[in-house]
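Heads up, the chain below is alone and in the form predicted alone; it's given as structure tokens.
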Amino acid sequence: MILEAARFPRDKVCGDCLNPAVWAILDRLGLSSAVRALPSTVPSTMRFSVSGHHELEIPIVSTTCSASSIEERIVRRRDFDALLAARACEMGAEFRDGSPVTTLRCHSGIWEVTLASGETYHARRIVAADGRNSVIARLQRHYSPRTKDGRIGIQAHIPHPSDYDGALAMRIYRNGYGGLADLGSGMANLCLVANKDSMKELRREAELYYRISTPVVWRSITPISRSQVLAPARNGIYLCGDAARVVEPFTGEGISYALRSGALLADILCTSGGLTSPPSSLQDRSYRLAHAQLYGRNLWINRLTRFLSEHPRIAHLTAPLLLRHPSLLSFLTKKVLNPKNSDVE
């Protein structure tokens, strides 16, 4: 059973980007063709710019594996997530949207889940894929007491700015950073991230830069990041995606790590005793190890962008150096958009 707090379909505050590493998992799910059939675009250029400086364009090259293309694709998350939910139902899951979880208790090794409606359900295992503000992780005190991130993210779907050519644009502003992605049909996704006390100025910067003169609907989310969980697996509760560890949105890898961590967990549960037996310490240890390996390999660029986004003045001073060295910027782009980052075959 899948318990979803929101009513589907629903938009999500994100960049609407699918990293190339997702395709191996979508192939396993039998969803690659269906995802490509959704309204979407495949950007051919990454455009970097810094407020007060010039811009630089880096080609985005798709690769081919097993006769299919592996590319960066821009897909609206309301469409993508609805497709995932429908596929889960096709495979036998029951999907309940509008069903926020309020309490979680364990009785003799069985978890009792209570919804806001008062309904209760019982299960041996709980998979928490409920995002950076995970209810399950908070109820079980999986988070360390580290100080919360003071940044906020906002997003709007806007008409194409004049002369916009569909490039995947990443811009360092004086008060934060932002991205623009082409959703197709004349619409684009504009995301902005800043410290809370700077968001009003950043929004004004972006609206002037893209000449947004009509009111748009902004959605917000906070915190942008927070401490990773103390243990992504414990006593039959498994955390996936942002519920376990938040990835900085600048590099667009969040959905990739969410799907990859879910696939790792599925493999472990199905090969280490299966789902009919009670949860075991072996399953917990296996997932903790695999999870650490997944996130420990390729996140150094992500950590760097987080540091710069938390210190916009430093970012605005150092970012122009990247514009002067196209080969370095191209290397960093290829590291993020490398389909070999996928650990799932």
Ligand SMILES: Cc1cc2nc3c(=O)[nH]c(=O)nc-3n(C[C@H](O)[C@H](O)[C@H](O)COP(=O)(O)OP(=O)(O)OC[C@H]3O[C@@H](n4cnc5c(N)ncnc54)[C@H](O)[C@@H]3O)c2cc1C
The other form holds:
Amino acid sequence: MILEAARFPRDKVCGDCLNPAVWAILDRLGLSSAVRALPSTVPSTMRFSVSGHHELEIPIVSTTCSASSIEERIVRRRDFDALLAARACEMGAEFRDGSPVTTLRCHSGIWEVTLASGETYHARRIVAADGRNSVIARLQRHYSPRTKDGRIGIQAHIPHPSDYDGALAMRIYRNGYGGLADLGSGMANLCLVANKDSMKELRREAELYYRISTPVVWRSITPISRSQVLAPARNGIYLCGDAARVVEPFTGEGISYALRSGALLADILCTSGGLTSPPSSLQDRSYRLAHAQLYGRNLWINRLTRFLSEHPRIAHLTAPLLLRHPSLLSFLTKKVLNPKNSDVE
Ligand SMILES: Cc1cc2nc3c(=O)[nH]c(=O)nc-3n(C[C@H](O)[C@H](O)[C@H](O)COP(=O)(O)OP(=O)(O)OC[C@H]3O[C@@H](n4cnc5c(N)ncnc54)[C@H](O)[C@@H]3O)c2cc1C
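Would you mind generating the form predicted in complex with this ligand now that we have the form predicted alone?
All chains and molecules follow, beginning with the one already shown.
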């Protein structure tokens, strides 16, 4: 059973970019063709810019594997997430949206989940995939006290700026950063990340830069980063995606890590002891190890962007240097967009 707080379909704060590493998981789920059939675009250019400096364009080359292309794709979360939920139902899950979980208790090895409506459900295992503000992780006291940074992310779907050519555009502003991605049909996704007290200024700067004159609906989310949970598996509670560990939005990898951690957990639960037996410490240990390995690799570029985002003055000083070294920027982009980052087959 999937208990989802929001009513589907719903938009959420996200850059709507699918990293090429997602296709291995979507293939397994039998969803690749359906995702490609959603209203979406495949950007061919990445444009980096720093306010007050020149910009740099890098071609995005899709990789080919078994005659099919493995591309970075922009697709609205509203559509993508609804497709995942529908697929889960096809595979036998019951999906209950508008069902926020509020409390969790354990009675003799069985978990009792209570919804805001007061309804309760019982289960041996709970998979908490409830995002960066995970209620389950909080109830389980998984976070260390220093859990939040002071940054906020905002997002809007806007009509194409007048001279927009569909490039995936990442821009470093004085107080933060932002990304613009083409959703097709004349619409684009604009995301901004900054400290809370600088966001108003950043939003004004971005609205001016993209010549946004009509009012747009901004959604917001905080925190942007948070310390990772200490044990993503404990006593039959398993944390996946942002609930277990949040990655910096700049590189557009959060969806791929969320899907890949879910796939790892599914493999472990289905093989080591199965789902019918009580949760075992072997399953807990296997998931903790696999989870640490998944996030242990390839995240150095993401960590670097987090450091720079948390220190906007340093970012604003160093980013122009990067613009002068296209080969370095091209190397970093290729690393982030490498589908081989996926180790789940
Ligand atoms: C500004 C910004 C831009 C980003 N851009 C990108 C990008 O372009 N590409 C990318 O890959 N990643 C991006 N990310 C990161 C990405 O959005 C997340 O990493 C990803 O959505 C994590 O997926 P998840 O399933 O773990 O959590 P979520 O996608 O957050 O899903 C959690 C779900 O749990 C539900 N929920 C929450 N609480 C409860 C509760 N109590 N009971 C029941 N249900 C609950 C929520 O309604 C939600 O549907 C961005 C993040 C930010 C902040």
